[in-house]
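Single chain ahead, written as structure tokens, the form predicted on its own.
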Amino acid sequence: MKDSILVLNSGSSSIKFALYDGDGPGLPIIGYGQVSGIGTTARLQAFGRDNAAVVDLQLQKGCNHAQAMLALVDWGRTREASSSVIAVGHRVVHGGELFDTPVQVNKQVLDQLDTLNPLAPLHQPHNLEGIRILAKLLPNLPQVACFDTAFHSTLPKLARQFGLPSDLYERGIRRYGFHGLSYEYMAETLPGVIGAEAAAGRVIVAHMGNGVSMCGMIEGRSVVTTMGFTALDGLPMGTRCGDLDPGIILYLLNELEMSSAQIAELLYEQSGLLGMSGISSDMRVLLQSNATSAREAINFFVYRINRELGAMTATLGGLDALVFTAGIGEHSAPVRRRICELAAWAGIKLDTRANESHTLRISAADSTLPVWVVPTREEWMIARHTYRLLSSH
């Protein structure tokens, strides 16, 4: 068999995954699936390169993310392709200061990682907990962690501070940004898409998800983001309020008088479009809503781009391209339009079959800005990190 490397992303209740061939040109894709319903309804679906189904299987009711692991490696062993696997490549969301590219993990590499737990609650215990998981089960495979921060490393120190005592910034607290795996595949796919001219100069990227941040590049590197300390930071999200007066979250703990795991669980799983709209925090839910809640969450979702897009702009001293990507930027139409409509002082002028269409350039032939849908691949990147490592050693 082919050499393979398997890709895995472990969330809070999920644990997605993706299988590369290590021998093809380009690190083609195997398959792709899914644990989803972890401590619930757990179930397990796989799918084959040409999105065909490979199985669905539903596993123990209220299984935790060890049982499901379990459960995936042991369905991978009854597959031919998974006995070729010779390394694992972990999706981690915070590297922190410690680590600006991928790096093979051991017990000290994960111990300094748990010290970044409190920056990414919702994401960095669950990506270690995988990986920790992974290392009981099948402890001579390579284990590979690639930093959703490391992309952000090139940000100059002005980007990064906040208007903190200096001695704060030097224990850590500065703006690290945020999906990195995602801006970085752009940095390197858009010299092929929009050509290498408009790639190098001043090109801002939207990726609109669940998460929600752009990214500011000028020859490929970011210069300025939207996410800051933690991923709370910036553009509103699903459930995660975005960009805060620093003051509300005094008035809560001391007025209203919340707990600081209330106040938690307020800014990362009851803000955003689902806190804004109280109905979802599904943007194609509230798109089809006529309540009013839920047009006002996504009047204030489009402004918020809007406003990050001139702050941006003014920074880079210009805009050469405007990419869209991720859940939302790629098959949101609607959403797109809106953003384009705002940002017609930029000179956006839209093509409205282009974008109904989602086609790779969604902007009229008299647009001065030029702006495109362009997919993302994080896992891939995860997948092409962690084959370079292994090769590197």
Ligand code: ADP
Second form
Amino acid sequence: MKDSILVLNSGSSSIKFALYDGDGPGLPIIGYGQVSGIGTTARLQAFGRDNAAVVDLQLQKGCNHAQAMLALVDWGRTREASSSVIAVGHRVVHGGELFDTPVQVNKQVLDQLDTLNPLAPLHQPHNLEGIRILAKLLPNLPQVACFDTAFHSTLPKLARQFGLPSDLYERGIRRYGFHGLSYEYMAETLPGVIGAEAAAGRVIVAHMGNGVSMCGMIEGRSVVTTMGFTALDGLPMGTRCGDLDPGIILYLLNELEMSSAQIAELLYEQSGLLGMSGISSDMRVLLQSNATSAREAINFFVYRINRELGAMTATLGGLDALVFTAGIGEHSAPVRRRICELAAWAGIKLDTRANESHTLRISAADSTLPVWVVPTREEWMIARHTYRLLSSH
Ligand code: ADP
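Now show the form predicted in complex with ligand ADP, given that the preceding structure was the form predicted on its own.
Every chain and every other molecule in the complex is listed next, the one we just looked at coming first.
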């Protein structure tokens, strides 16, 4: 049996996972999947490294998080996966000002992370619950927390501030930024893909998945990003609204008499592509739809990316490369084309064929600004942090 590293992203009703061969630093993937429907009709689905389904299992009715975790660890030991989990890396949304690097979790660290729950109420408590459950089930198994905020610890204060009284900044109301594991992977990978010189320059990465954000980097460090105090800020997403006039929240509260729970549901779950189209949060569905509302939602999506591209380019003082990544960024040629057409002002000239075939470089040879498509690997990044942290101990 080989050693393996399990990577977990624990949510309220699902646990996404990936399993990596932990025998060496290359960390090839063994399998991945998710347990969905926790608390109701839970189902464990796992896929091998060739994306073929290897497990599709109905778990017991009402299966809770602890039972789902056990099912996962058991799967890691099955013949298909044929490995022994030696450590677990967790995606934890918020490290706040406390953690700017991954950390091996103990009771004290968990207590500190608990204090950040109010900053990400929909994600952080579930991330931490996953760690607690495993600590109880398998107390000797090392667990490492990797933070979505950590990569943005290099943001200058100017980029972190909102126009609020400064005591609120001191109390932690500031821009943290998210999708940091994706951007960190890019910062490490881009020199080998787009060239060391370009990667050391001014680069904007557009992470466009269900969650959407952009990050402007100089010398591979985050200097500006669209997500803020929470992962609601910035660009419109699958179901999240992106930036808003804060007066709207007051109006919803005071005039429409919505409760804070209703507003949270509206902003996190019912807005973005889903809310605007009234059809779906899935870009594939919207692209295939003839409905005006679907077209308008896509129009708004690409309009906002272009607007942010302009603002970020100004902040960086120019731009040396644009990179698309995540579900939409990696797979949706029409959305990339629309963005690049709007961003002709930046000197982008698209190579239509390259774009359609999702090659690495999708800009034409005579494009002033090179544009790239680079797949992200957030889970692998967590496995690598976990491996490194354990190896250093
Ligand atoms: P998450 O943020 O949950 O990790 P992903 O990175 O998987 O999400 O991205 C999900 C998004 O990617 C969805 O909007 C989905 O429609 C979109 N997507 C995936 N494949 C395609 C495709 N071939 N064309 C257009 N959009 C796609």
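Numbering follows the first chain given and starts at 1. Under this definition, the rigid core comprises the largest set of C-alpha atoms superposing within 1.5 Å between the forms. All values reported here derive from a predicted model rather than from experimental measurement.
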Residue 61: after superposing the rigid core, is there a C-alpha shift of 2 Å or more between these two forms? yes
